[in-house]
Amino acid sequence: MNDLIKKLVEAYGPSGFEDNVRELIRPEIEPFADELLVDALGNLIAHKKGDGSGLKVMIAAHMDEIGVMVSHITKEGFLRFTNIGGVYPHTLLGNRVQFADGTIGVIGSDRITERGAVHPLEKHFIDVGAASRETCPVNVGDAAGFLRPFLAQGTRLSAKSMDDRIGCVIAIETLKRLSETPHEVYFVFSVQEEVGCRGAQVAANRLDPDVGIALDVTTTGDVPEARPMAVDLGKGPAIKVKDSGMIAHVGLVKIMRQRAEEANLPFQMEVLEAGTTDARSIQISNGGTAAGCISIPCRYVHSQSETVDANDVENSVNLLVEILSKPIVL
């Protein structure tokens, strides 16, 4: 599975610019889908047909990642930029970004008079080696993603876009392993989650599912001085109960927990105090949907070294296969 993870996490794909990621995912899922379509917003939707006895189920994993967009070019050729999604200023200085055409830039900042200070985002700039505005190879409005190679250290996997390419990997692997299901399952590889869960909202309004399950990362409470949280790396997928945007459907939470226990799979219960996922958009679409989320524990979320555990990834696939292979009675 690491080869697939590496291919996806190293790909360029900030919110609104997911085409490259979609074209990497398409050949992975095409042989296993009964129907495949791309909607007007850019969501990739794969339909796995059931035997007619189950529900309509939407599985959502977002293809996009956080990034930056050029807002101004100085006469000296430096790029001022704005954020695409939740970019933290303390992760910027000295990092590198890559534009769609392959141009690479180094992030610098205005002069810091206090060594321990962190400048706000607007005090940073990108250096692409240009000597002037006229010789700059990029333009205002061009988007860039962070540049960082995939790293595997035992079962610990780090990359700049585990959020949420690892969810895409889990969806792909589930589709490959799901030989039979009673449900009409729609695997949605969604766009623009990092800027407001927009793709999932469009897809859910189109599909009108009975049940929706998002696949996304969640933070952990297992690093020094972490905010207390009952989620650790390597202890299994986290079944979301609540985050700042939604309360998961009680019956779906019960089913997830039951399937994990029946299959003797490790799992954790997640209450996330800040942040939300595509599950929120699915939950409030149309007349409302029974929605929940399988969360992959992840350290250093929204940094260039987001870190997950391979065992949690594998067990997330196993849990989702268990859920989709059997009846869902809410």
Second form
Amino acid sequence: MNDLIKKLVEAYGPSGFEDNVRELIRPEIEPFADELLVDALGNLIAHKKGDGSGLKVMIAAHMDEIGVMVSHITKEGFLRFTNIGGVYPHTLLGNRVQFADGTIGVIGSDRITERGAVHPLEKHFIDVGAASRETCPVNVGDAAGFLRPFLAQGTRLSAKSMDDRIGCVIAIETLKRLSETPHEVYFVFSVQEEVGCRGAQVAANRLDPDVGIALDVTTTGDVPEARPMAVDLGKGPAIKVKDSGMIAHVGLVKIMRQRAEEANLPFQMEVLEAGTTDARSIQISNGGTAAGCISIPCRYVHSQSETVDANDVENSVNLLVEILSKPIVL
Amino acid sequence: MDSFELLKTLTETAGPSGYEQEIASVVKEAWAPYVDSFSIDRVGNLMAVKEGRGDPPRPRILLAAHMDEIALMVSQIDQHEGNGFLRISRVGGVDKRHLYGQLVVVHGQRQLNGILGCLPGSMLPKERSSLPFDFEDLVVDVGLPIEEVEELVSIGDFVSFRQPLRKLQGRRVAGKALDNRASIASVAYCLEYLTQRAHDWDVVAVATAQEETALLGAFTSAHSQRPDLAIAIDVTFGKGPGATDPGTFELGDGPVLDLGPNVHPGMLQALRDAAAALEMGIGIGTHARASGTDAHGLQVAREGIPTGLISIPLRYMHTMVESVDLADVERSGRLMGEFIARLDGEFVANLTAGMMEDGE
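For comparison with the form predicted on its own, kindly provide the form predicted together with its partner chain.
After this comes the whole thing, all chains and molecules, with the earlier chain placed first.
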């Protein structure tokens, strides 16, 4: 699986600019899907047919990643920028970004007068090596993603955009391994999650599913001075009960938990204080959807070294295959 | 209908956002004498239909009162010298200043009575002793050793507050979850009123789910029920010491009708007309952006739904001593009932026509 993970996490795909990621995912799923569709916002939707006895289930993993967008170019050729999604200022200085055409920039900042202080985002700039506004190869409105090679150390996997390419990998693997299902399963590789779960919202409107399950990362409580949280890296997929955007469907949570227990898969229960996922958009769509989320424990979320454990990834696939292979009675 | 007894049952029943099964069955019992049918949808909204007298297809109005309440959730299980303690997270906008010492129920394998404990002020470092307790200071203690706690309780279990409804003086009552069970009771009064008054329109009364966390029930029920009009009913800030600005309302002075972007001005006018017909005093509230109530979710469903907002004044919102005046609960119900009884086949067309004339 690491080859696929590497391919996806190193790809360029800030919110609204997911085309590259979509074109990498499409050939992976094409042989296994009964139907493929790309909608007007750019969601890639793969339908796996059921035997007619089950429910309509939407699985959502988002293709987009956080990034930056150029807002102004100084006459000296430096790029001021705004954030796409939740970019923390303290992850910026010294980092590298890449634009759609391959142009690479390094991030500098206005002079720091107080050692240890972090400048706000607007006091940073991107240097692409241009000498002036006229010779700058980048335009206002161009988006960039962070640049960072994939790193595997034992079972620990680090990369930028593990949020949520790892969810995409889990969806792809599940589709590959799901031989038979009673359900009409729609795997949605969604766009624009980081800016308000917009892709999943319109995909859910189109599909009107009975059940929605997002695959996304969650934070952990297992690093020094972390906010207390009962989710650790490597202890299994986390079954979401609550985050700051939704309360998961209690019946669905119960089923997810039951499937994990029956199959002897490790799992954790997730109560997340801040953040939300595509599951929120699915839940509130149409006349309401029973929604939940399988979360992949992840350290350093929204940094360039988001870190997950390969066993959690594997067990997330196993859990999702279990859930989709069996009837869902809500 | 004895409004104290009704509210006592409604408020003392647990119904955290996302965990509304128990309160839904109590609401169903309260509304059952006045309606023709019930259904429950995929996200837990309880929907009751009271049919109008016209030939079908009849226009329909949706009344949304949320039945969920703020609550807590188990976020971690800790042990100390063999005793089990639960750390908690909030469900909805819990005011953390009042948590220490509250009584709770943990909804685990079975219901466990517990309390919210913490170090007493005298044992805290001086700089902390006068500060409100925060979530990391608080534990739920159910009085069991760690082994039994781990057997009975899981991370993600809901924790609801346990507080009886009390009579204050006059017609004032105080308790938990009057936000928004006061409105659930008010809808019962409305439905009862409509057993005495003929009405052409169908009424879809919805006890909405997960309002406190996402306005979920308003968005979804308005989508599935496709009403022609909608009214949200919720609580608003009551006047009291420190709460005297124009956005606060005297308890007992009647329901508050809102004006603002979530409300159709024609709906406000028609509600005012209904209040005048009943010679009922009302307050006028305003919201400059989203109202923060189900009215927002209702208004933007489908092609857009002309929506009204009725509020019951309440003091000490999101605490265990929320206080209302029973007269306001009953009057809000009568007002909705009168409004609905006065609806005719032309109402929606007239709303639109009025807007066109204004534009000319």
